[in-house]
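Next up: a single chain in structure tokens, the form predicted alone.
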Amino acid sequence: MRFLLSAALAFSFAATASAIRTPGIQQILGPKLSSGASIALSSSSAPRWSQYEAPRAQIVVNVGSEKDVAETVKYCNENRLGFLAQTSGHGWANTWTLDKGDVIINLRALNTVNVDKTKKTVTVGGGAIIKEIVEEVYKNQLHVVSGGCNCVGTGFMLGGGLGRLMGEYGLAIDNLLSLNLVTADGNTITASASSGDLWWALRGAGHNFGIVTSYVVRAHPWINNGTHWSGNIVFSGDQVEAVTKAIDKLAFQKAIAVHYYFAVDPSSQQPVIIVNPFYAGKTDDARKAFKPILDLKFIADTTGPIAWNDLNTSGDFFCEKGSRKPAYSAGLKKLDPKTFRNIWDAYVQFIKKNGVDKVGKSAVLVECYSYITARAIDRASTAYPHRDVNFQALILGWYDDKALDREAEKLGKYVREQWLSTSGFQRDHAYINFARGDEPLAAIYGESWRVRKLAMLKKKWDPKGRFSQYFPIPAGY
């Protein structure tokens, strides 16, 4: 009954939104916005990273200040319009319910990054992307926990915030000091450790409780003068079991992280295995730490010293917007070699059947991090429920032809089932930043006590479900 009611409410809002004349927003909201803001009547001014099941909203408010965000939320509330705040539009969930008459709040212009080198803090605008943050922090000879994709925005952190340096410093949310937030009623508040249960909820389920206009995080001194070790080690398909076993058995010290891929090599146009190791420190120490992988028979090895601010550059092709990119994921306790053989075979068959020219950007990715520091923090102290997960696995379809949706969905479901069947967990885990949207709430938000607590807080802070687009938590679950 709860889900039927939610669906009915979503339909009601959509129907009302469609009846609103779109010029009205320019005439009524426009004069209340700052000189740096604008309103567009096409979503092309704030494109999504994936067109697969993307939000349908066609009205975009390009905000220029925190006050603009608050005024836009109030306008949407008064006119019963749905809304979604975005920076880079990378969220690939299928939980969107926006209709064409609803609103995208584009935060991208709020992209300031201010470093206080003395206090070792960084104040970040809600529209900043990781590349902007990393570059400014690096200039000041500091590090922060950041994601592995240069073009991702604040949502990375609200879901927990995995990154290469989390072995040293914990999750991104573990380094969060405060958030400036626009609430469901359009008010502005600052949330911090003194904010009680709201602070708990924002760190792991923040998308459900407000729009972040800026935040402050803890920064850390350079490791090895800002020079780390990384690169790609490439293997052929016959090494799947050996590579999987080596990564699973790797001693994940604080300095270590690994990104493990199945992808199509652009030179040979053939599927290959890519291991992207990372070590926060010196080359000699790195090569010792990764000896179990380096001892395997590889095709190529490009590893070597690299500046911290250049680590994500090799993955910049992932920033390309558009196309259709359905994703399926699972959190794993262990990597099962036989499972990865099955997935490799299915992935290769998918590429072969549909053609490199059509689906060759599709990939399988497993993010592997050290959780030493993250697990030193009480699991119950934040809403993030996955500190016991060792590996975050994801399969991403990538193509332009909508007719390939069924093939990609079939592969995605198969791969996810393979992972879940040998995950090593009794219940499913799905990292919200990677999840699809068809998972049960417990897979996203954790144990029943967590879901109940989030639902109670949702009832308090967003009783009308205004923040309901990204893995919505029902009020009063």
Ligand SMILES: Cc1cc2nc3c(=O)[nH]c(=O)nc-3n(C[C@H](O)[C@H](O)[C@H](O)COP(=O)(O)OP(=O)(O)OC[C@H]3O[C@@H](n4cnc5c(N)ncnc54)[C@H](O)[C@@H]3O)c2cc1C
The other form holds:
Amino acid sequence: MRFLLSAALAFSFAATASAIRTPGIQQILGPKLSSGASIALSSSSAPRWSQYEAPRAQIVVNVGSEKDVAETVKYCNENRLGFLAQTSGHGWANTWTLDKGDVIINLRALNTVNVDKTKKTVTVGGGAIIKEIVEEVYKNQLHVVSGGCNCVGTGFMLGGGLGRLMGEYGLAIDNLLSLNLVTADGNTITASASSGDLWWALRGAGHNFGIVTSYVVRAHPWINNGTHWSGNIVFSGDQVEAVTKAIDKLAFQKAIAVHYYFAVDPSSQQPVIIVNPFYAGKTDDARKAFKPILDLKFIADTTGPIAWNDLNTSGDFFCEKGSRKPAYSAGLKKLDPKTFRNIWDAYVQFIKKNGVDKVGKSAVLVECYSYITARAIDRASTAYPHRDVNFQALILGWYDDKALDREAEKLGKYVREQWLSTSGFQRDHAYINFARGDEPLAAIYGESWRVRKLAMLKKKWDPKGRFSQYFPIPAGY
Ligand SMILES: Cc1cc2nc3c(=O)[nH]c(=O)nc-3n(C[C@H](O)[C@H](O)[C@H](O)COP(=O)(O)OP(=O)(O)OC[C@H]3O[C@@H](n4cnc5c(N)ncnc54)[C@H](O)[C@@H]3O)c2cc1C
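Requested next: the structure of the form predicted in complex with the named molecule (the form predicted alone having been shown above).
In what comes next, the whole complex appears, and the chain from above leads the way.
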């Protein structure tokens, strides 16, 4: 176990605060940890994707083994410290209640990825990020369902996991075979289909039931030798209704996915519409499938064949850590052109008023996937409650100056309300991994039977609410 002295000196206030509540974390927990572990009294060793309403805990236990995770949970329980598992720090919720003396359990070093080519399974360390998984899987001429950004960690899987190959293989959780978990009392278990209702809860509400130290997913043989079709088709703002309508009406066959953005074009410094289509397969088939969009009047088109392991490069700018990034989201059944016109106008006004140099990385994003395979799975068989959602929409403010929080929040609330009021659903949907924290429990976790079942399981597996930082589920409901 290493103690990061320089970090401790640099953050003497944090060290003082933690010393009050954790006399001897290095002395008591330290010797129980593996040689690869370290304890830092500064959160800088586990950076967050967004500084906006980020968790405040300042003690970071950088674990090096599954046993380290279990020991840390036990230590926190014995010393009444709150804790939060962190893989890559992308969770943008505002539900964190940790204070400075609490503990981040940083899993990032548990990042092994082992592919069994014969069984077509992949064993992933609980701290691995998407890039590490994709590269290893691609080398073995296989595919898995992964998210659209290289930097994202295990939280992706626990909430459901939406990605471009979903049409072919279902949600990421639909491909989950087992996971190793440290429970609220610090025990280590393996959960799988034979684990009853816990297995149900882990697939969609998993952040609330334990710390995953590794998991096994199903892999699939390459489609089209691992080469697909993607790129950016760029439109000016006058096309917003036409683009929205074309995406809404697109036949979302299994091979198709679309990321639909409003963003500032780095070269022109102007807001533009970007359609980032994806087709799992050959270019000719892709161009036929996307004809309704390719027929529109675009400014630029960079689409073409692309290797599966290069696909996420187009989203690398989203991975940049730091800054303030308040996000608001909604699950939609349909895309309403008038709504998207209103949102475009509000987005452009926000950029113009506050300046491209200050807020120009802010963006609107709609993730559009084929749900053919995800809907072939019994909707009640996992805790993921949004299989009827066709489009996952979100708006992201992105800036450094805290003084812009109010403007960004105002825009975010307006945009979300626009979406919710024309979503095509009777009730609100908020995908846990995109949600903010001010939504009702039913929007996150679904119908009341689901929330009741989760609460009952919470009572059994985590009665003291140790895992209660990310859209907490009350033990009594
Ligand atoms: C740039 C970007 C791109 C994204 N792209 C997609 C996408 O394509 N598809 C999609 O579905 N979502 C996407 N998301 C949302 C993403 O899935 C969530 O933010 C997710 O919670 C991030 O997980 P993380 O491990 O990276 O973050 P963290 O902040 O480390 O974790 C988020 C939550 O998961 C818990 N957690 C993390 N690791 C573990 C573990 N090993 N065991 C138990 N709990 C754990 C944490 O305690 C926390 O509550 C994206 C987010 C960002 C910021």
